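What follows is a single chain, given as structure tokens, in the form predicted on its own.
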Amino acid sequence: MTLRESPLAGVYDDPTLTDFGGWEMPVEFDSIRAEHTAVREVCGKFDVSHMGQVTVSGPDAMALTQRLTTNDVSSLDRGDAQYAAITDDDGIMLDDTVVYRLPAGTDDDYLFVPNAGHDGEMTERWASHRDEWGLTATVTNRTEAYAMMALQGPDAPTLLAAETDLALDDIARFEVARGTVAGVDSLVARTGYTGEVGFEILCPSADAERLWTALDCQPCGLGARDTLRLEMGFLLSGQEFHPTDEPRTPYEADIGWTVALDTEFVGRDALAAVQREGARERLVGLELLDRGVPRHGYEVTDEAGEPLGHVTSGTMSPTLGAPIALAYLPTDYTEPDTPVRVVIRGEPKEARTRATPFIDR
């Protein structure tokens, strides 16, 4: 299968690749843990334009996005985004993403931002139900025209002021604004997968190159998003969910947050009983207080060696200098300091629970 290129390719300095969602992206440039740190201390940047980018607009926009997402779509002004789940009838979920409603001046209404290879899919359920449902709204997949970049870390809105002419001390958390960034007419939302200050950036992919080489910073590859992620207890698609492999309710997967249970879309009825009747298990940080890296897929057991969870992502923490994972666990084992085993190449290894945050941000 031939790999999806992002409209950066051109420019990278020969990082190691990696196939990621069917797209053909930078794991690292220099090495994880100097990108880490760079992101953690001052700033880094990544290329982000394997994430999908699908634009929703018409009288029905709202309707159609609210119906298809967990979180209320109509609270959000124009300039405002939000994180959500897409779920189905059984309130599983079959992917994560951030709503935005765009500003002013902006050709379409919506955009949401789907995980990498799911552009297709997404495109289609949303135009699918516009259309069982009767509504009247455009869906249109833009992941090919837009490049999106992430520009993270405590130095990043020193660097990006010098580049853009938007107020960036006016964009709150979870806002988006439309401006130049490098002369390039660009969407900046104030987002990002790090836990650190940060922006996330969206342009015409034939401009990605300059905007891109205009932001001199440290470049990040996978591999440094996927510690940082981790150390902020933030979900991955295909590792803390997944529809077939790993089929988990926003209430199990910790973000119960964003369900608005007092609106309607799909899966919501099958959510409220979850809700009522509580999740069974639920995702849960681990630290491992032997010698070893906990990784996806090992086993979680009590301290007697009864089976109790599996290990779903994990890392050496690169800030904590200790081993890290999240695990689904019973809700009877997820109190903070819960001792539990990981069995790493057959030998249990000591271990407990961590609420997440594993760092303080």
Given for the second form:
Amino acid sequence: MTLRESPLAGVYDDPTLTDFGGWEMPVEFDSIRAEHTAVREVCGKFDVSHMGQVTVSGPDAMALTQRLTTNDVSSLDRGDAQYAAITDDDGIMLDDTVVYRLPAGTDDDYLFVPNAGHDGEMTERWASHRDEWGLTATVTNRTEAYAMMALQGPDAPTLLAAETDLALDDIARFEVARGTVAGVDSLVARTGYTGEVGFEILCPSADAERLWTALDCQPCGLGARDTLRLEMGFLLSGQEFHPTDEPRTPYEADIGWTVALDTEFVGRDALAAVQREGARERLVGLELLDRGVPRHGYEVTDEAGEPLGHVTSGTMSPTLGAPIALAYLPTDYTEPDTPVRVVIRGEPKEARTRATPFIDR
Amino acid sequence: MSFDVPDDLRYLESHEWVRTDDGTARVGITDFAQDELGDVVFVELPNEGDEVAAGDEFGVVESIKAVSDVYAPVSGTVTAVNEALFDQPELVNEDPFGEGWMLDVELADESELDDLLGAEAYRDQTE
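We have the form predicted on its own; now please give the form predicted in complex with its partner chain.
Then the entire complex follows, led off by the chain already shown.
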């Protein structure tokens, strides 16, 4: 299978590449630790062109997106964004996404960002439900047409201000504006996946190199993106949720706040029942007290060795210098500081539950 | 990118090196291996006095992104382990052929050394 290539593939100077959701993307440019630290302390830039971009326009664009995402799309003014889950009839997460209501002067009404490799499926989902429900909306998969970059870190506003005509102070968290960056017509959103101050920037693929080059800071790969998001306890599609390998509701995934039960959407009734009865398991942070690194799939047990669940993501936190993980555990075990064990190569290692984010942000 | 491959060492295809001195073999992983792994954050090693067998795994090196078994190039008794790696696993990245060494093994059979790669052959493999 041929991997999809970022419009920025040509600018990279010898990074390590990997297959991520069918895209060939950089894992690391220098070292994960160096890139991670740059984002926490200064600034880093990420090529996130592998994320899907799907636009929705027309009289029923809002109604269609409202009925396919868990959050309340009707609450968005022009230039607002919101995080949401996309669930099936059983309330199981198929994807998570940010829905942008595009600023005035933009051709399309809404843009949502599915995860890498999900763009085709989600475009189809929107189009087929539109037809089934007899709605009038144009759904367009723009993933190949748009490049997407993230600029994250305490110095991101200063760095971006030097390259844009936008007043960045006027863009609040989860807002998006249209302007130029390095002379390129772009959408600039104050969103991100690292916990730092920062922006996500969309522009036509043909202009991506110019914009990327103008943002002069540490290039970062998917490796640092993973350690940064894990320190924040943010979900990764395919790890913390997957329709068949890790079927989870938003309540289990600890993003119940994205579920607006007073709106009509696919999965609402199932989720209302979960909300009423309470989820039996919930995603929780773990910190390992013994030496070792918790990894995806490792078993979590109670102190007596009885199985409780498994690690969905884990790493050595570069910021804390400690091994951290996310795991689904029975809700009785999710109170912070509950002692558990993570089984690493057959050895039970001491761990305790932690509230996320792991770092103070 | 070219990696350091000292001429006086012997190598395994799985990227471990051996330096021999008077019946003892010092073992570590190569510059190429540490670069492939990235930031090393954890090293699991056997205890002094344990036996290792050529070709068998003797420990684990974990970087932020990956877990890798490490294999014994020779058979024998472990006479020393580099305990500095427990607190400073990054020594494997910084100085793989020096401060980042892993084990000293008292050789059970010196003829096993003949099965290992020379620097030239290992260099060819990693290029």
